[in-house]
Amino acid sequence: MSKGQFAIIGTGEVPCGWYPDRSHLEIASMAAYLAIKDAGINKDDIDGVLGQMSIMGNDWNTEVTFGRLPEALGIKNCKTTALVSSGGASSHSIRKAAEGLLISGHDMVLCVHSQRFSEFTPGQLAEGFAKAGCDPEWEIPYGMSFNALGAMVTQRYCYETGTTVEQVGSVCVAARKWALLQDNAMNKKDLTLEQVMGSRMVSTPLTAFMCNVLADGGSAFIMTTAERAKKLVDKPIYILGEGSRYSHRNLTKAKDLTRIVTKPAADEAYNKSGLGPEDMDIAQIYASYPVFTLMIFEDMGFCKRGEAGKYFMDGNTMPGGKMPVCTNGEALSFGHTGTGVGTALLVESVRQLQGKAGRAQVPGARFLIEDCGGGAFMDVHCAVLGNEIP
């Protein structure tokens, strides 16, 4: 695959939050129709439809697997339909699957994510996410959960780098500033550092506002070849370089809790694109917990190790700052839509580079780096995107 061979031409997104009256199909259909409208194409130009797994939504996943989406959307010329799943890394996997279809002779591929956590009770959600990504033999019996994992890494990172918990908390403040500019974001109220630090303790040192909140939501994007994209839209968004790394199954078995595998993945993406961190206008980081935002930001080359906390605390990543980060508010403030957090960031990345990000628009954005990862931070996938091919 050559640099800039494929492009995204349209995106769609529904409001994120708690919508118990909204079905998976309604979420998926609306996101898909918005993406089709945004691209300005006829739906029957689409000949591949890929759905992304919904966490705990087994009935919906079965429906997608057996061809629900193209039929429901009324797409008449579909050749291929499938369900794609790799946890939080699914946004990368579904994009790679779309590229595979385009290589095999498809003309245009629609990728759709839909998540509906509101169909479950708080107890079911707590149990599901207490066990997800944790070893059933060596971690869960001892009280391990995702919040405990995030807290453990935060403690270690602060110890090793001298970063303060307040600096970690400033990541949440920056995320909320961006979410306030997003019409589809779940959280609509301003958030101060004092509120972050003073909220209920969940797992030391993580307070309630330092943990993400599950939400219903969905998004979609349409991919085609760069050659075809140039004929269809004024500003296609090109995939310029990618890098991926896998580290571990369980975080407690990782070689280093505070050095996940972002750096080699990011370096690979930069090398393939012919660009570097100094060329990036935005960093879209899928982290879910603020400490991982700091770690990934450093590994992407924007700060030396241990310096990201001060950089965030000084306001550099907020709207109007030197280096915008997570311009939709990410899982911390936009809302955690299961496997869809990375997809939402990808959709926001395309909007930014097309100049369609509304109040959150970063002026003159040309290139950015985005990442996603799955499980207990087991893998990292980075991509450099741009509205031109350097």
Given for the second form:
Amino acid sequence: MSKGQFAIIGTGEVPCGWYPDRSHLEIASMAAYLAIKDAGINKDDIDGVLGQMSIMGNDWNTEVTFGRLPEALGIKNCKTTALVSSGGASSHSIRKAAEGLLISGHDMVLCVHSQRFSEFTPGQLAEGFAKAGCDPEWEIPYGMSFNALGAMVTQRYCYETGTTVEQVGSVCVAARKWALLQDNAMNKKDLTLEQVMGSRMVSTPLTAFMCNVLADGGSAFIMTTAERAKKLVDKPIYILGEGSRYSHRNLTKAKDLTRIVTKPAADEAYNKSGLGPEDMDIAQIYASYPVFTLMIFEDMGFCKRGEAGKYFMDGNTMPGGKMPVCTNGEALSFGHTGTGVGTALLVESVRQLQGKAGRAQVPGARFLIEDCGGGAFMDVHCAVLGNEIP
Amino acid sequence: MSTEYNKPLPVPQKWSREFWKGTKDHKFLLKKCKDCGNIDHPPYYYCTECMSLEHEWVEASGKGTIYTYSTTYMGAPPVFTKEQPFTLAMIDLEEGPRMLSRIVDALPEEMKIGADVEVVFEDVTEDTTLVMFRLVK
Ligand SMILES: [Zn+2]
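Starting from the form predicted on its own above, please write out the structure of the form predicted together with its partner chain.
Time for the whole complex; same chain goes first.
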């Protein structure tokens, strides 16, 4: 990909939360409908439709694999449809798949994510996520869970950097402030640091409010080449630079547990875009657990190692702050939609840069860095996006 | 030992059967490459450093230190709920690899990063023995 070769021209999103009456297909159809209307294009110009793998919802994955989306969405000129999977990193892998289609004979690709967790009990979800995140032979027999994974990373990060658990908790407070500005966010009530620290202990040092909450949700976006995008919409959002790194499957094999692999991925994205952290108006960070927000923020170049906790605690990343972070409230407050957390952040990124972010709008936002990652923090994909090509 | 053990048991791969055979005899074995000396844990089909298929199983000292840990009070998968609170840890083995396991016989407040631990074999069923650790006090 060369700088600014591809662009996103429209996005759609459904409310995130517990909606047992809403099917996977309903979420996908609503998100796609909104994305097509937002881009203002004719649906018959779309010739590729990609669905994101949903986690635990295997019937839906089968539906997408067997071509449900183009038929249901009336994409008459569809040439290719496929299911794309990659843990929580799907907003990246689906974009890569879309780019592949765009350089090989397709004009416009619709990408759709849909997830329903409300069909499962809390116990099934705990078990399902343990199975997905942990090793069946070497971890699950010991009672490993996703929360324990996040907790162990938090413990080690605080030990190495001197960051306090309260500072980690302040990430959740900031996330909630942003979510309150989002109509589609799951959580609608303010959250104080006292509430975060005083909520029930889940896995030391993580309390209940420091763990994300699973939710139903979905979003969609439409991608095309920059050349085509300029003719179609007023404000195409360009992908200016990207960088990716894989680290591990089992967290015990992580290359560096308290840094994961953000720095090389972020540096690569900055280099390709010709921009640096000082040019970014927003950082959209896929974290799911607050400690990852801090370590990724540091490795994106916004703070020195060990200083992010204080920076967050001082309110710098909240609405109106110096450096807005996760303007949709992320998994912690917008809601954790499985593989869709990164897609929701990508969609919010596009809205921000198009000036369509409503009450959460960061005035004059031109450039931002976003990342997503998947599995048990197995990888990091950073992208610098902009509403102009610098 | 209980015949009603309802928690998930490891399902060995062909190349890890020796490990679980070892634990049954209360031996903690690691898969070591005969060509480059690399120890893979978890073990895989070939040596993840040099791709050699030649390996031997070497007995580990069973000693290590705690790299990180967490005590789970709630939210564990349902079959583990009754055991809460329990403590999981990543242990840096003397031989190099880092592994995840359970720390037994320790109060949550006794846990510390860098603490020395030693292996304990837990015979959870007639056929399966899990490798756990306890603090060296
Ligand atoms: Zn070797």
